[in-house]
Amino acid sequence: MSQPVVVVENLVKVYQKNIRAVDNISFYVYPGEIFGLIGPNGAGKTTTLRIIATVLQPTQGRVLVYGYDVAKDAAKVRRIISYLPEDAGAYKYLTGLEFLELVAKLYTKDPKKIEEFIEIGIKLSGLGDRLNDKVKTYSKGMLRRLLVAKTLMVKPKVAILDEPTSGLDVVNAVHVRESIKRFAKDVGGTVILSSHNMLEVEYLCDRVAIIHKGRILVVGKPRELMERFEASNLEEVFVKLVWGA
């Protein structure tokens, strides 16, 4: 097996009131995969992928990307990565493509990569004419495939994705695990993400970590954990580590 890009060791986050959010947890993605860190909300997912993406200072632990350390070498992680947040939002009076452009120009200043790059955005996003409209116009659906297509656009080593389809519809759901899919396969990108959707997991991820109380309960392949579980999806899997049902 490849060495992995991204190397998560005992990791701590303790905030204030000594809330331990993340409780020492461990584990590994490799290249081109896509990795999910699912549980049910504040299970600590957000807080380890805010630590990943140099948001967060770790308490214990350490977490490399690609060798550098994102306590240490934060600069150089935030160069080979791209982030989306759960509440992340975009620039209502621009259009959707004027957006993407502005994107674009903040990576690179090769005329021919900001080309591409939009290029890669515009296929992702999926919005065809209404790349054309106002930002301010977009449904909640619109509005997150442009901000998915945006973060995997520019090609980063690492994409991480916070509940990337958190409150959508299933056609722009469909729609945004597409992307993250075509991401994977012709750029090659590792993508990791958070989702409290375990069924959706399944179809989307290599490999996911199952979380809760700030804890890894289990990681592996979905097929394999729920045969090793003798569960019918990923839902009963937690389950049968939660509360042993």
The other form holds:
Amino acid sequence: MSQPVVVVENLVKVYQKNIRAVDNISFYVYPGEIFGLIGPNGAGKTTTLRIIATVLQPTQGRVLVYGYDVAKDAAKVRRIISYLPEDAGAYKYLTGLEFLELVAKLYTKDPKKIEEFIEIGIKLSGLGDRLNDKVKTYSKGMLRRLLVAKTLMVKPKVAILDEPTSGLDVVNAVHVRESIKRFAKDVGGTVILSSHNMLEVEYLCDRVAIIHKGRILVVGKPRELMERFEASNLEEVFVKLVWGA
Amino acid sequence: MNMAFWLFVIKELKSLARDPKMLIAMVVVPLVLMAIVYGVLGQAVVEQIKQVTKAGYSISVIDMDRGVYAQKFVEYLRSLGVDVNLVEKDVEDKVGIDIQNISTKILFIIPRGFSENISKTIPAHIVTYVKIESLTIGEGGILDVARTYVSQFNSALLKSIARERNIPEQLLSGIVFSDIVGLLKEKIIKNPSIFFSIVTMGSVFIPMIVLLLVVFAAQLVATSIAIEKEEKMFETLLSLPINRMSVIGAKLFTSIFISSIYMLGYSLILFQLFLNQILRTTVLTPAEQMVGLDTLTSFTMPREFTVYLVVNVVGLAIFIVSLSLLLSLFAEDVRTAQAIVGNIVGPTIIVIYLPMFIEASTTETRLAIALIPIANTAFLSKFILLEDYTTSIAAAVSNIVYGLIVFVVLRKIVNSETIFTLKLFRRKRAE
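Now that you have shown the form predicted on its own, what about the form predicted in complex with its partner chain?
To see the whole picture, the full complex is given below, headed by that same chain.
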């Protein structure tokens, strides 16, 4: 197996008032992989993703992205990642296209690349002419598609997606999942995502980590985990692990 | 400046231009603010003028004419209940008058030939000196008091002459005129009306500009940061491959830029009103010579003061806008951010209007004021009129220092996770 591109080792995150959101977790993500973090609310998924995305800093342990430490080399990490928070939005008085253009220009100064990024963004979003409308007129599904597009269009080495399909209807959720699959296949980019949707994780992820109360309970391929825990789907694996934990 | 900075400046301008709530706030809020401020201050100024007018009940008179009409003038003043202090002055004394020994705010000098002129129905002049000390807006009321005494005497005299000569009073135009001269420290002010227009401008107009700059820029920057949170872009911004200070810098720049344009628009309207008022006054020439005093005929601001003024205002803008931005980081939405900033910056209205009521006659007082941000900008016009270099420099430097301190704190927070956790802990525990 090749070298991991994301290394999370003995990661601890303690907030003020001694809230231990992440408690000594370790996992590795390899190039081109779609890696899923799954767990109930308050498990520490979002905190872990925020640390990898350089929004938060670890209390203990280390997190490396392509060899760069997220705490010491945050600026270098930000150049190779693209992050979609769970509760993300967009500037509502810009049009969808203006928003994609703004994001593209923040990642590169090269006009050709800017054009390329915007083209990818237009395709990934699938919003067509609605991209000329202001973001404030978008439905939740349209907004999420726009945001997934802006995250993946810049061709990051590592895309970090927190609950990418949360709250979406079936049509929009399918569109987002397809976009993520296409990104991994066409660009060869690595994806780390979190999700509550076990079916989605089974369909999308090459490997998953089940996290509960700030600790990782198990890491493995969905198929292997189902076999190991004698479960018919990941949901059963998840339930057995969490109840047993 | 890097590209991210300008991208965010353009984005800010676009959002502002397209947001109807913002446009309403830009027009309505300052108008309401101005109405409240002028309503409250108008009443306060009226009270202050009343106080100053009481000082006009005691006056000094130097009678160099020694004629019958000079005598009548003094008697007339006493009949009004005015305490008249007659200052002895030798008619042949060519040396002049030591003004520092005059204790009252108003000094009337009745020149030689005054009575003779009136006897021949030739216009006669009384030279009026008004001592200017506190540089408060109400002090200008003393000019009206002095003018009123002379004009009332003029009316009474016209009636008496008309009666004596049996001619209709209407046929006689004014016979006694007042040439008013101001005295500020060692200087003679040839036209105190213009001078007090400038004092008024400095006390009302300049603070209003500062107020608009401070309140508007503060609200704008707080709204701009809160919008990032309300539109849920804040977390994304923190993970972008850009210098976070570019975003913050763009917001500071846009707020100050728009506020400055806005402030200039309002200022031009106000300035037009003041200019019209100043141009209506006439320039007078004093009839008697005073000893050891320079004549101050115009108010061109020394170049050094222009530098201090610019540094002062720039320092103030950085201080207030950075402080507002810092405070708005605690807010979750636009309404909370505006409330936080409004409650902190709002009371500065009181500080801004201190110059209207506080005397800045001693160096110690002025230096203390120079260390109070916002007030030191509002007081600048007085520092300039008094040609107080030390205080003007202290005011400019202190504002820059305050601005830099807040900016450094802001920078430290922005470049750490605190910028995110400030919000985080107010809302909910993170996963």
